[in-house]
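Read the single chain below, which is given as structure tokens and is the form predicted alone.
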Amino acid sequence: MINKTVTNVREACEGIKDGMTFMLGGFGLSGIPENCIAELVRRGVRGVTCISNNAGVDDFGLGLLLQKKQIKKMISSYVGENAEFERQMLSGELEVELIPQGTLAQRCQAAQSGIPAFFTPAGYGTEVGEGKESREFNGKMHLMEYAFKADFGFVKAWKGDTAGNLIFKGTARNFNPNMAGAATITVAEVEELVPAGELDPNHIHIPGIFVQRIFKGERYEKRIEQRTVRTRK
């Protein structure tokens, strides 16, 4: 029976070298691989391209590699919450390609599924368009926009079995289903991690063929990042 379970983050990152590019799972710090992302930090990994829907928060997810100045380049979406990502953006220090959310999930997507490349309409007539090729379809221009190209990919799920299959929860299922099997080696991180053939197949939103590698998590701290209450009467 197929077994893709390592024993611990340390054994999932095996291979990671400096210069590499990665995909990042996560919608604001929904869903977040946390223990991956500690474990890049802790190996003090340089010169790398991330490639996620945000940059964290300056003390979680990925601000945490940005305090460092581990990361070379950010292809993200969103970008807001991140006065150091501002701050190296700003300054020269940190490349930076924002582009369309759509673009972004169907980039990875395509990647997935062995796309090469796609037309969309988003931000055709804007700088995000510059440069690019361009073809009308239906009366409406359209861009061509290419698959990513990544060297690990780094997801999050609630759940999954020994043989990589995974099921996410909540919120947490954003940015992660695109990019599992959309980078050469896609690491998955569980809370809980069960014998295969334990899922109910009906439920499986990622089937253990995108994935390579996965483990349980030590820890997830969960952070919500702007906690918004009512005043109560």
Contents of the next structure:
Amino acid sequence: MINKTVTNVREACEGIKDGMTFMLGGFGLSGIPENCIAELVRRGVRGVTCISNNAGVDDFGLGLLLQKKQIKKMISSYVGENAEFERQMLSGELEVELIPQGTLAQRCQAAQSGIPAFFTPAGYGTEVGEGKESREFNGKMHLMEYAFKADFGFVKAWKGDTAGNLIFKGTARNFNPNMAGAATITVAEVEELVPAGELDPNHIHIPGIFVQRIFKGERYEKRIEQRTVRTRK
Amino acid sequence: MINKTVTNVREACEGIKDGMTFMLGGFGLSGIPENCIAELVRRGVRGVTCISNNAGVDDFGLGLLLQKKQIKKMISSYVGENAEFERQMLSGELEVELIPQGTLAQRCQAAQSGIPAFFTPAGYGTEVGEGKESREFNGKMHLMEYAFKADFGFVKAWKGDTAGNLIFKGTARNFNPNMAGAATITVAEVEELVPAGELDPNHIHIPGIFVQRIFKGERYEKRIEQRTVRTRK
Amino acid sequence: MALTKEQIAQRIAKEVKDGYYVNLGIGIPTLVANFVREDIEVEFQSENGILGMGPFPYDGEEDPDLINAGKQTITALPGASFFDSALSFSMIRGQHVDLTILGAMEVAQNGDIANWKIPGKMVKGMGGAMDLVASAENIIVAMMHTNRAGESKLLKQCSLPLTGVNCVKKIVTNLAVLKIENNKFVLLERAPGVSVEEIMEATDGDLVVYGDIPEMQL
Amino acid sequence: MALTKEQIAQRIAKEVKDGYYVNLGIGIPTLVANFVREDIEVEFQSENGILGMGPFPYDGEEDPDLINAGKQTITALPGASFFDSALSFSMIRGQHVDLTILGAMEVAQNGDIANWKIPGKMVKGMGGAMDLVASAENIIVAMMHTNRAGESKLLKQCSLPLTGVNCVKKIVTNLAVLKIENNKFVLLERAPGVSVEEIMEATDGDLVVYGDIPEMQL
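Please supply the coordinates for the form predicted in complex with a further copy of the same chain, as a counterpart to the form predicted alone shown previously.
Now the complete complex, all chains and molecules, led by this one.
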């Protein structure tokens, strides 16, 4: 098998430059590439565009990059729960493009799949549709949406093997499989890295062909955003 | 969980009518819905359109429906290995629409996903592109292709549960997951049917929401089309 | 007496039928799960990637890899499945979800809905709401009849940026159950003890009242 | 001496580089796997849904659920993965596959290829070939230089229905290795003992010969 392992997060992020466009997996703080985000902060890369469903919270996830004002533009579907984000957006420091969540997922998958454009009903008749080509199918109006283009994709999986095959856990899967292979270089960080052959080929969620670099993350905080419990009776 | 089980293949095929459009999973003879095909033959449904990557062989798979002249039109990517098929096609008895395999898969997935149309480079400049809208993206010409419409989808999985969740094995997966939920009614036949809760939710290939009826197939021949072996040294 | 948020959820729960796949939005809709009859089979979908969502976990059993669209820790019921965001929106866009229940800031009498942005003030984003309202055949809006300033949220025309057009079919508020028909709100039920006149007063859009309006059964 | 089919495959195997994902068509291309250097890592993709395809199984170990695109029984190597057809063509259409090797009935000097249909005679279908040739950056055609009637398969223009346009970059036949450049065939290598004149004679399209043409190394 082709070996995709790199030694650590520093090697995984080789080639990152100011002004690049990144895709980052995760929903809220679940399934985010924690180690890659920390490395982006460490490198101090600036003026970047981030395609990510959310923008983290003030002191975790993409919020860490926002605090250092490293992000020029965010492309997301939901950015609540982040005061610094709101401040930068309302002051005009941060450019923000909000798009429907399903459109975001599909534009990633389209990039992964070599589909340059597709039609979706989401957002027709709203601000999201302004300036976009629209067309009727089956008596219903749709917008034409394009595949994303990005330089680096950062995804986080539960388990991975040296061939780059990935397996996700629970709802930490979210955008990660759709972003793998959607950028020029896909970096995967995993909680557990095993030799090729140890994972059941029927259980692989994303085959290694979509991953250029894989490494085991040094540590995972896996912070919970809204701890909600029920009481035992 | 919502229970999707039906008693047997007869109940699973309730509502099937002459002239309908069917989608059938499988690649060659691998992963085909054997029990549903047998039931379609038994019912003698006629004048149907079949969307299926292949057309079986003379005496197995969709070849059984062809022999009985039940099929009016085939939409496939590859139909070799079937003499009766070739005879009916060349004589004009059978209408045949050949489309690229990736386009076929994507048109199923588009139907499953509520994407009415998308662009693909496959077939541009060939017979396949005649009469179709074409457009340039990123300096390359693409064809606009539409989501399929079908009345019944027949898919075959390895394991399933009563909630309709499906798991496939090896390359018998092929078109089956992409066709689930792409027709008005999706019928899933499985080799092993277990109570909801027995399958690991991380291993489900297709969630039960895409399946309307599920049953355990009575028997599986699983015929091999090209038995190819190497000799032991 | 106007309904509490729990009672709005309780009333909406009666719209949930056996065999339904249901997507619940954040806020009042989330509460609906607590009131669904126990003798029917319903599966809750959360757009971040789970079908067969269960109740919140017991204290100490929270899993950061298992949350709902509101980022709350949840559990998975036996028979649940996990999937990626693209497949999740295949369920939504492909109309495999039977019922969508979501909140709103404004609903117009033509079925338009606004719930994602107050220009210059609040911009959280639409999340999955635009996909949901553009795709679902069966949408119920759960909201208070008026906003904090006492202004009607049932309008002739939305003033806020839209989430979707001509999509809302039914609305359950603290005062009433209404449907949208022929570009008008049609009053179906009153909250217990709330008069038709009170509802008319709290409704800015055109409101049609056919005959006697029954009180809601909770 | 013109090459055998095995030797064509052997020559093409030298184009397979370390770290390549390779899709092999039916016929001569399938044989290429047998000749790839053992000191490099290559993964074979089959469009019916496997990455990391291994050799044919031993007698008695065939699995009907494990076949290649030619419907032959195969094995999976450690580290392999299975996937559905849509994701398989995401690999192909999304240009994640590095090299595509396929057969042809005709190739034109502008890179057009025909390999799926002979009107009125043979219509097997294109299978995945149209997706492959429309998407791949790196396509090598493996074929005999002439057909059974002795007619050249390297033409000014294809006469058969096309599979793809302007897509073929390299051709390896039983007589020669050629590339396509500026709307012409450019001769790169001769089969051992085959003269430039023989190749010119067997080539219907415009053929460019720059200087001395070396013999192939197998």
